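So this first bit is one chain, no partners, the form predicted on its own, shown in structure tokens.
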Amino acid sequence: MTEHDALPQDFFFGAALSGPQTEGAWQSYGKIENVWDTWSNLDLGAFHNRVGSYGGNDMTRHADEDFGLFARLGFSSARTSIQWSRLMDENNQLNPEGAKYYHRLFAKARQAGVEPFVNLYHFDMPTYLLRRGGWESREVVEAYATYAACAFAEFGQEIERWFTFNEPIVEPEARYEEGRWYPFVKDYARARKVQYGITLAHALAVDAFRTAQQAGVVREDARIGLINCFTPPYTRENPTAADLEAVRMTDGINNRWWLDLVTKGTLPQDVINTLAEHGVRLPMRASDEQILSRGVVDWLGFNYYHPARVQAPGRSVDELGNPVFAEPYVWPDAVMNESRGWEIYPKGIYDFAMTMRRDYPDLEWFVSENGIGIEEDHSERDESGRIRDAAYRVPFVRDHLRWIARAIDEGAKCRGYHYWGVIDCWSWNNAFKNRYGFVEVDLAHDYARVPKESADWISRVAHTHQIL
């Protein structure tokens, strides 16, 4: 065993999954239209072998055998989302139909023994909010504090562990910025503003759960945070200043921007000062600094699949006159999951947690998603059926615990660790394409849920604490 192969005993296990990705039941309990199962609607041929929004992984009917499997597996918690469109109606008031699925599946989740840790957005607005401006709109943000509000007087005598955004970096890239999502925006600046509006919503919303838990309406010992696809960012050996102001933006916009709001309740000036030298202006009322200030959060939720590898542009505007601060570098020595095209770099796990313990020394975080997505998983199936997975996936999971372990031993506030998508589950345009779970889902078979290979190894793990 080399040093860096155990973990602490209080180191939790957890699984990491969301309601629009798991749920199915798309159109029952109350449920309204949110934008995926609007861009479904409009064109199914964008999604993977046509498979929409509508059947998730068909948790609904699954609930009670996926967190026994959670809780046989080792995992003492499970993170899910609330999706905003079935807790709340057209006019954003409270749907008793949707209350009641929520209550119900938090009650199968703790009586297997796992502790449901909550967040409140995943990517999926209603779409009529969508049509009111989104999360350009002062509106919609306020409707967004509101549901919040909501979700912390339903559920605070329940939940301990809640969230307010996933990955909020995520939406404004996806839908504004690349045009990779419905609407199909490509628009730098609005995509900030995006960004902008749901930081503000972020902070309204955690100033809601501190006014509901100062009146007893969240229980004492609950804490908020927020989980976001921190991208450690690197740049090639001997940087040209024009390098590395490309690795500063890009961790700007993408990492300080977060942290900063979570620790601090402030935005870092100095990117705020540049997105304005080039035309982009946030759009800051008087009252948003006594806003922002109340962003600060309990704990935090830290993303990781692979790093930000940039260099200086080429060009400083694109075809579409949007800025450009970085473009992509390419590392000669990358590992690369070929079926995501995402680099595979363990060590970027360990770079952000020395990053957390100099300049963000008293914020406890966990890793509450990472995982790995195989195309043709199912061409590993073996006689027996079961999928033969470990040759790819075990090293994958080891070499972060390993680098986890090392964080921790080297003081690091890394509390925990969640796999994402334990259980296969439906992933936006991608749908089932690309699988990450220790645990099949077997469309042909009415959903059915059967371990891998890799459920064996990384039961031990979660069971032991040891990195075998």
Given for the second form:
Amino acid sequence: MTEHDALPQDFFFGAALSGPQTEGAWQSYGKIENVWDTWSNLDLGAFHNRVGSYGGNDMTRHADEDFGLFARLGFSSARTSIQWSRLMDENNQLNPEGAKYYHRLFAKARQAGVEPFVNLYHFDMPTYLLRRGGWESREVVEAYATYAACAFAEFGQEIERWFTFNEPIVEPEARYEEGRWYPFVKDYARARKVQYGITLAHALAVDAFRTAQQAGVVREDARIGLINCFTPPYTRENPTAADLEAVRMTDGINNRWWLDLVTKGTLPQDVINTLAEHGVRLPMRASDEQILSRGVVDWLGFNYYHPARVQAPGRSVDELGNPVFAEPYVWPDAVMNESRGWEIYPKGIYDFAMTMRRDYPDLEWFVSENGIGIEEDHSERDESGRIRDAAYRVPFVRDHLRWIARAIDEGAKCRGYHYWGVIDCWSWNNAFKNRYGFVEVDLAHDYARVPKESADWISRVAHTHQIL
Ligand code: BG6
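Counterpart to the form predicted on its own, namely the form predicted in complex with 6-O-phosphono-beta-D-glucopyranose (BG6):
What follows is the entire complex, opening with the chain shown before.
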């Protein structure tokens, strides 16, 4: 590619994190059990090195230090999430201790000169609500809207940047379609029902936000968005019509579903029709159209780790009777991050940006997560004890930033870049296996924070906006 080595001066750099992966303090400040705690309690062996959800990366004790590190690296913002299971009690009423916890956390961010961006849900449903049907239940969807309204009322004067969900596609897939995450369901139709429930919950929360803003409860300059792991879809060279059909459905479920929702307040009709043709019917009510129309956002977060490469499936139904719309296509030229099993394809960010420019030209967005998780960072250290990660972490980030710079030069409305983790954190059932950070968390020394070799590089880039 040609050189695109500078980012606009108003382009922001920041950190992406989540409550359940950082906070720890799982039984303090009135926090109730969430699905990660329940799975950890049920089967700690399912978590890498038997490290369950309880400790996060101990941010509760390190918050001042962590925000200070972000600021020193040149990051002006950090997105984390409020845990529903901390802010609300088991009657879905505000937990005052939880509220204080987050007021303190956001104040610490601001004291360090870092703006907190707040997301309301990061795969972390309170367990009692999962037991009442989770996202398949309207009661739970409405409970989420109540929680969101409560958060807006509590923090509405403090927070400018809000998000309803992180990666709303992941729970339907991981918990209900592939059965990898508790409660381990493998039912395609239920997964889409869950997806639909989250979709309604998003729209109800945006509606609550607008109402709160009109009433002056939320600041006038606040904005709300949605964050998803959009996966630019690709298939083989010289595709058949069936390959293109696989691309259409993958793109439809993972990308267009959410993009139509947040720009038009509708869902893609071609996807709904194909689902219905395969016996998958969404539990739509007549009044839902009105609810969905409220789902239009002010801006969007794009989490990017890898593209989706698909082809026509070898079978149309799996052994459990689930419809199959696509199967993975292994691109012979793929460069892999073997630790995570994800393809590294920086140009995907540019391709997504060009799709956005063409199909959704008015919507502003930012790269809300990107990063590389390497198993134990190979534990290679220099004489001073710092992890030597520059050889792989720097080119990964540099290449992605260059494609972002090029997209911006060509008119994409990409406003910033948040690196995932920045400080190593707990990654679901992979726990601390794959390390993403520019800063190590040393588990053997009480979660001590130790900058890695790459920290110097990203700091220079974030301060100068030159992609070195
Ligand atoms: C994103 C999530 O999918 O990717 C994060 O928003 C997650 O929660 C990150 O940690 C990296 O993925 P993983 O599975 O390696 O932790």
